[in-house]
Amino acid sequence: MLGGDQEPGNYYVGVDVGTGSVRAALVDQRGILLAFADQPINQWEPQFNHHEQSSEDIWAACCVVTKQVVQGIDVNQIRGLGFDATCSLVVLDKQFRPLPVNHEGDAHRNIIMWLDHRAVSQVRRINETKHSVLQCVGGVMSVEMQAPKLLWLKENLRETCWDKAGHFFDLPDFLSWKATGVTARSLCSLVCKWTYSAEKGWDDSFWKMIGLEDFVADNYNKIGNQVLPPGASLGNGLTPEAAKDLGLPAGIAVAASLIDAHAGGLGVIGADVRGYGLACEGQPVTSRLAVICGTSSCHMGISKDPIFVPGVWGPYFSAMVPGFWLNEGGQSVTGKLIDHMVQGHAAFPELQAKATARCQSVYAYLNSHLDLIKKAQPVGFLTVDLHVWPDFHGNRSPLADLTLKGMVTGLKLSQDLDDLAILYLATVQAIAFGTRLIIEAMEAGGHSISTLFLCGGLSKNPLFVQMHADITGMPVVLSQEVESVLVGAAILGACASGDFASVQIVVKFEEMQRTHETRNQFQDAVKENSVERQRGRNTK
C-alpha cells in the first residue's frame, strides 16, 4: 500500500477473525505492519458436523487485540478501521440480542460456523430445486453457505430462534455493525455466501421456491437491504461505545467488511513483483490465482469478463476487487485436515516431546525429520506407497461433493515417526492435488493461470509450499510481510478513510517488498528468512 500525498504517520487497522483467533495488526500508508495480536476464541461442537461460536466472544477478542496493536502510538493518527471474518452465520433478535442456534437453547452460542454441515438435507432440496442462482455457484449450492442453514433455523429452532429472529449477519457485516451500529452489508458477503447479485439484488422466485418467503415479505430487512462495497465508508464511523472497547477514537473510518480469504487475495493479488525475474511480471492480474490457505483453503482467480467453471464458485462481479469478476475454488479442510492426521497418529507424542526438546513447532520438526529420512532422493517420492484422498470433510471444488469421505491407501503395522512424517507428507501432497485439479477446472472453464500468490497460516510452511509447486508446476510468490490477510482488512480501512480513492488503487499500489520464485529458490530463501518469517509464531 503506497501513499500518494498522505502526510507521514498515518496508520490503519486490520482485524482478522479466523476459525480458531481473533487477529489484529496496525498498518502503516506503505502496507508495513507495524504490530500484531492475536487472540483464541471459543468453538462448540455439541454434535457431529455442528460447529458454533458466539459473538459476544468474538467481539470480546477483537477489542483484547486491538488494543494491543496500538498501544504506545499517538491512536489520533489512525485513520481507518477494516474488518474480515470468516463467512459464519450470526443470529441476532431484534433488539440485538443473541439468539440459540443449537437445540440446547444456549443464547450465547448463536453463530453457525462456516464448516458447519448441519444443513445436508436442506441444502440437497435447495439444489434440487436448479434456480437460476446456482449457476452463479458453480451450478452447486454448499453446505456452507447461509441458504441452507437459514433453512435448516426455520425447520428445526421455530420458536427458540427463528420466529424471535430480528437480524441474520454474515459475521464480516456484524463486526462492522457493531462498530458503526450501521446494518449495511458488504456486497463480498451476500454476494459470495447469500444469492445477492450485484446487478440485479435478490431473487425473490429464490427465496419463496427453498421455502424462505419470509425474507421477500419484509423486504430483506433481516439479511440485508442497503448493500456496499468494500471498503466503503459506513455511516459516522466508530461509535463512541465501540471506540471505548477497542481503544480507539470515536468517528474513524469503519470500511464495509470482506470475508477473511477474500481479504487476503486483496491482501496480495495486486502485488508489484517488478525487478524479481518472475514469469508474471509482464502478465496480467487475472494470471495470478490467489490461495489463501489456513483451516481451509480458497483459490481466487479474477477476470475481465464472467466465467462460468463448474463446481467452482462464482462468478461474483466486485466480489473481491472492484470491476473484476471472480471465481473462487476451495477445498473444505486443509489446515484442520493436516492436524487431525497427525494428531490422529500414534507418535504423535513421540513428536511432541522431540519438538518440545527444540523449541520447534511440530511441523517445522516433521519438515526437518524428512530431510533426514529422503536420503538421497528427492523428498516427494517418500510417499511412492502411500496416499492420501482428502475429502475427509467433503468436496468444495470441483467435485462440489458434500457426500465425499476422505481415503488413506498404503498403510502398514508400523506406526514410528518415521511413518507420521510420510503420513503428513502424503497429505500436504493431496492437498496440493487438490489444488491442481481446481485450477486444471479453472483454466478449462476459460482463465488462464501462470502463477500462485499464497498467504495464510499455512503458506508459513516451506513444505506446503514447494509441494503446491512441484505439483502445479507453477512458481509460487509469498510476501515477505506473512501476515497478508490482515494487510487486506487494513486496505479497507485505508480506503475507508479516503486516503486512497479507491480499493483498486490502494491495490495497484500495494507493495510486496520481497518475493520468492518456489522451487530451486525456495529453501535457501526460507533459511535466510527464517527468524523473520516465524516472528515467534509457529506454523498452523
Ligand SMILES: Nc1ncnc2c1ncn2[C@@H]1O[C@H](COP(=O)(O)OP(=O)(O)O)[C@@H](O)[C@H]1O
Second form
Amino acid sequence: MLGGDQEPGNYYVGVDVGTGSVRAALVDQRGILLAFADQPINQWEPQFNHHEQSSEDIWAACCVVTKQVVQGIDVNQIRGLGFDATCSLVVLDKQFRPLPVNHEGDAHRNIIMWLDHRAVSQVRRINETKHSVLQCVGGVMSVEMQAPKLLWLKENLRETCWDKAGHFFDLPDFLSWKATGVTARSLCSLVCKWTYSAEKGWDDSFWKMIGLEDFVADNYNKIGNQVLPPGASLGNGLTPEAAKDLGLPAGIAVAASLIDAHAGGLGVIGADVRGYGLACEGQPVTSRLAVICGTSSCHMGISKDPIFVPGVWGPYFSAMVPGFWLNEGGQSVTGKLIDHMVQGHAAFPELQAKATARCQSVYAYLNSHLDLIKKAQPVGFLTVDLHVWPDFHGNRSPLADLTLKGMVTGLKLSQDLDDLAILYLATVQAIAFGTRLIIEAMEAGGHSISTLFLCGGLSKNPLFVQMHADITGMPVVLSQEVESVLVGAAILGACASGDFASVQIVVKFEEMQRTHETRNQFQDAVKENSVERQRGRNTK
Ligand SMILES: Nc1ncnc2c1ncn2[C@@H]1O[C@H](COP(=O)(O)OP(=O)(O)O)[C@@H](O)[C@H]1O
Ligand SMILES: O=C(CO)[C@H](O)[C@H](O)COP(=O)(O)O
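Show the same protein again, this time as the form predicted in complex with this ligand rather than the form predicted alone.
Complete assembly follows, chain above in first position.
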C-alpha cells in the first residue's frame, strides 16, 4: 500500500461545496470513505440569470457536516483537511465581512454563483479585445468566469460593493482562508477562472485593457498575489477559531483547494481498471476523460503537452493532476436541465405521487416506467420522434455561445406520464450527445480518448450512464466509491498532511477502489438486430 509509513487509522476530511448542498467525508489512508454527511444550502435568484449565495450560510453548513462525519472517532487521528467548491465569486470588505452583490444591498448574499449570467455585456467586451490570455480558455472567455463578474460589480455596484471591497475569492479559496486565515490562492482556481499563468503570473496588460487596472495598481492584493499548488499545506493549518467551528483539532494541515470538477477528476481519473478488458487498460491516463456530472457537467481531459481546443477551456498546466495539461469541456446545465424538464411537465404531480407511493426517487420511477413502455427495442429507441437541443443556459462547450437556447421538437397534444418519461429520456440523450460533441472537438484538437470516468450526482442515474455509453460509443467506468469528488478533496488533505509526497502519488489511492464498467448496449442491440436481420434473410 502506498505511503506505507503512515500509522494505521490516519484519517482525512474532505469537504465538497456543490451548487445545491455541502458534503463532507471522513476518508482513511487507503482512500476508503468511512463517513458521509450532507446539508442543503440556499440559492437566491433575485432576477433572471442572477444566481447568488451566502458565504456565511455555506461556512455554517460546512461546520454541520464536518462535525457529523467525525462523530465517534478520535479526532486526534485526523491528519488533514481539504476543500473543493464550485467556482463562485465571494466578495468581502477590508475586514473580511460580506458585501452585497445585488441591487437590494443584501450583504448576506455576497456570492455571485458560477452559473450566473449577469455579465453578458462585460464578457462581450472582454472577448472583443482578443487578448492573448483568451488562448488559455479555448479562445472565448465564458460569462461564468470571474473577470466579467468583477467588471460587472465595478460598473453596477460601485459604491455599495466595489469601493468597499477588500477581497475577491473563488469559493474554494474562501473556504481555505476561513479555515486557516491564509489568503493564498490555489493555482487551480486562479489559472482556470482568473487568467493567472502558472509560469508568468498575472498579465497586467489584460486587466488594464478590460478596465480593471485597479488590481494592477494594488499589486493584486484583492485577488491574490500568493499562489500555491493544490494540496500544498497552508500557513499553520487550522486556526483555533475554525477548529471550534468545525469540531476538528486546531493545527491540523489544511490544503490549498480545488474547484469541484477538478476534485472529481482527481478522485476518479487514476482508478485501477485492470481485469475488465477496457480499452484504457495499459493505456496512458491521457486516454481517460473524467466527466463530473451534477447540476452541470464538466469534461476533464489531460495531456502531457498543451492542446488548444477551440471552445473548450484550457490548456491549463497542473490545474488538476500535477505535471499534466488540462482541457475542460462543459455543459452549464445538465442535472439542472433534467430537473427543469421533469418538474415543469404537466404530469409531474402524478409522477411525484406515484414515485412517493413506491418510496422511489422520481428518476428511479421514470427509469422503470421507460422499461415498462419500451417495445422490443432498447429503451433509447423510444425517442425516434422527439428530440431536445439542451442549450437552455447557453452552450459552454464546444460552441462557447451564451446566446444559444434550448429546443424541443416532436411534441404532441398529450401530456401524460408516458410523454413526461419520453421527454426526460430525450433530455438525457441530448446531454449525452453534447458530451459526444465535446469529445469530438477535443479529439480534433489532439486528444485521444477511449474511456469515460463518470462521477457526481448524475452518475447515480443508470439511464444517464447508459445513454452516455450508447451515444459516445465508449465504455463508462464508475468507481465503487460514488462520492469521488469528496475523495478528491480528502486527497488534498492527505497531501497537505505530508503523509503523501504529492497529489499525484495520492491519486493512486484509487488503486484500492474496484471499478465496474457499463456495456454499450446500444451498439450490442444494433449488432443483434443486424444479426437477426441476417438470420431472417438466411432462413427465407
Ligand atoms: N441518485 C440520483 N439519481 C438521479 N439523479 C441524481 C441522483 N443524485 C443526484 N442527482 C441529480 O444530480 C444533480 C445534483 O448533482 P450533485 O453532484 O449531487 O450536486 P452539485 O451539482 O450540487 O455538486 C441534481 O440534478 C440531481 O437531480
Ligand atoms: O465551472 C465549474 C467547474 O469548472 C463549476 O464549479 C461547475 O460547473 C459547477 O459544479 P456542479 O454542477 O457540481 O455544481
